[in-house]
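Form predicted alone, single chain, as structure tokens, below.
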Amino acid sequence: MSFSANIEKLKPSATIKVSTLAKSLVAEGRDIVNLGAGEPDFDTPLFIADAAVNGVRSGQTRYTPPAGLPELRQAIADHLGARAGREINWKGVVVSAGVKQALFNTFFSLCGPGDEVLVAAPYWTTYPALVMLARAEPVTVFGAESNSFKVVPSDLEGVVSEKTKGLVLNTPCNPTGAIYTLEELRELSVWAKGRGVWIVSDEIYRNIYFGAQGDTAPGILNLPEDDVGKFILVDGASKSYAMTGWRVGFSYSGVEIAQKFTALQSQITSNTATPSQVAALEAFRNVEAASSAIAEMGVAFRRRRDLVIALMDRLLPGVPYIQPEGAFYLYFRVDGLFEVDENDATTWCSRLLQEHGVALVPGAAFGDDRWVRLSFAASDALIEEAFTRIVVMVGTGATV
């Protein structure tokens, strides 16, 4: 059967594939510890869920403008303005069905055949796929492992070309948990501005930050405006507010490109589901309740981050890992744990799942199949059980 060239290289999301397999094994009665999922294990805060229910009951179930409810766009602009310390134009905000759609809008609007997009790696598995859907070419760029793989301008100079249209950054990073400092972001922004390259800054994990309590990770809006050229900021409600299934993301950009995103979205999905927008409006507008919920979840994520680091150091000494500064992932290298017939982390993860019932995501999804991603968006007990099983498989003799 012949298919369009648009999708000939397209593969299912590797992270979703692992989570789906784990859930199917659970349905078969297997005892599976699923640390592959990229979503908080908390319920959506009640004040948000109640707003959606009340909205449905009061008839807020009809179409909205394709770019979203104007009051939601304004609330997001206010949220961004509080981050930036300056006024943000709400007309640059486009609400989308999750960050994936915001990214699709971005690449499909900015790129085409012959263009290249630099993708800082390890990367979220969806970035290269969406670039290719736009018929452009993703160019993977790794920073130094000693710098948590964060890229610097000298890394980019080795791969930039006249075809380069954009640079994708993710901070805090999925899968590493690394965070670009404000000075690192400034250097990259100045480099991109000088090259005429768009920066696409994915800051979906910004509120899940292990710096000073109450702070958020640095972002592109914290930079002096003179240092920033063309950029698209993408973010959403999924991670900060435990709203993954509600599918509410957004982009912020100049008004002209936001209008292009809106026109594209009007032909693809139209508006994000109206009840989801009503829920997100409460999340972004009720700052006091939202801050309390984020802080409560943050305490749990910080404790779990400390737990996985302690377990790695005690049970798997010598196994390299990246110290997570944000998000809820531990990225560690397993090629030193391969059996004789194993050549990649995909095979290693398959053995771990099938024989020991632990689901992790192999690094092939992120650009390097020597590494794996463990999500610590799970209870302490499940995390400890997962490490117990990993230790059994690798045979270190250590005990939790």
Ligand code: PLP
Given for the second form:
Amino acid sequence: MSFSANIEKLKPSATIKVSTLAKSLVAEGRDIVNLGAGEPDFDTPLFIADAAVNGVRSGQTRYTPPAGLPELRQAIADHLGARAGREINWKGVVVSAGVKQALFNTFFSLCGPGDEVLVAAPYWTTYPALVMLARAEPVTVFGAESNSFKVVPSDLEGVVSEKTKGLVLNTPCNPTGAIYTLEELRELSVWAKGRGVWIVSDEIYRNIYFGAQGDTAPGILNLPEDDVGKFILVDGASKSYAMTGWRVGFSYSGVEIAQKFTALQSQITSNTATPSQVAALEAFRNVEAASSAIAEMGVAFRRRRDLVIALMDRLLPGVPYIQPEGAFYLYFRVDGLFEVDENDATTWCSRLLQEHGVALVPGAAFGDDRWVRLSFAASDALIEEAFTRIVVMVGTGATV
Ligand code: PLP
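Can you switch from the form predicted alone and show the form predicted together with this ligand instead?
Once more the chain from above appears, this time first in line as the rest of the complex follows.
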């Protein structure tokens, strides 16, 4: 059967594939430790869920404008304004069905055949896929491993061309947990401005940050305005408020491009589900309750981050990993652990899952199949169990 050129190169999300396989093995009765999932293991805070239930009961069940409830756009603008320390125009905010849709809007509206988009790697698996859906070419660019793979302008100089339309940055990064410092971001922003390249800044993990307690990771809005050229900021409710299933993300951009995103959404999805918007409104508006929920989850993420690092150092000494400064992933290199006939992390992960019941995501999903991603959005007991099984498989003889 032949399909259109639009979806010629489209593959299902590799991270979702692992999660789905792990869930189906559980359904078959297998004892699986699933550290493949990219979502917080917490329930949505009750004050948010209650707002949605009350909204549904009081009839907030009809279409909203395609860019979202005006009061939600305003609440998001206020939230961004507090980050930026300046007023943010709510008309630049477009509410989408998750950051995924905001990114689709971005690439579909900004690029097309003949354009290239630089994607800092290792990358979240969806960026290249969405660039390709817009029929543009993703160009991956790795920073130095010694710099947690973060890219610097000289890395970009090696790959930029007259076709370059955009640069995708993700900080805190999925899969490495790396954070760009404000100065690193400034240098990249100045470079992009000089080159006339759009920055697409995905800051969805911004609140899951292991710097000073209570702080958030630096983002593009923290930069001096003069150092920033064209940009689209994407963020959402999924990770910060444990709301992955509600599907609420947003973009913030200039008003003209926001209107294009709105037109696009008006033709394909209309609005993000209204009850989900009502829930998000509470999350963004009730700053006090939201901050304490974020802080509570943050304590658990920080403890688990410390736990996985301690386990790596003790049980798998010499196995390279990136120190996570944010998000909830540990990215480590497994080519030194391959069996003789194994050539990639995909095979290694498949053996780990089938024979030892641990689901991790192979680095093929992120651009380098010598590495794997472990999600530590799981209880301490499950994390320890996963390490026990990994150690059994690689046969170091260490005990948890
Ligand atoms: N951006 C990154 C870096 C992610 O890891 C994810 C989800 O895993 C998303 C965006 C998608 O988030 P959403 O649930 O808002 O579509």
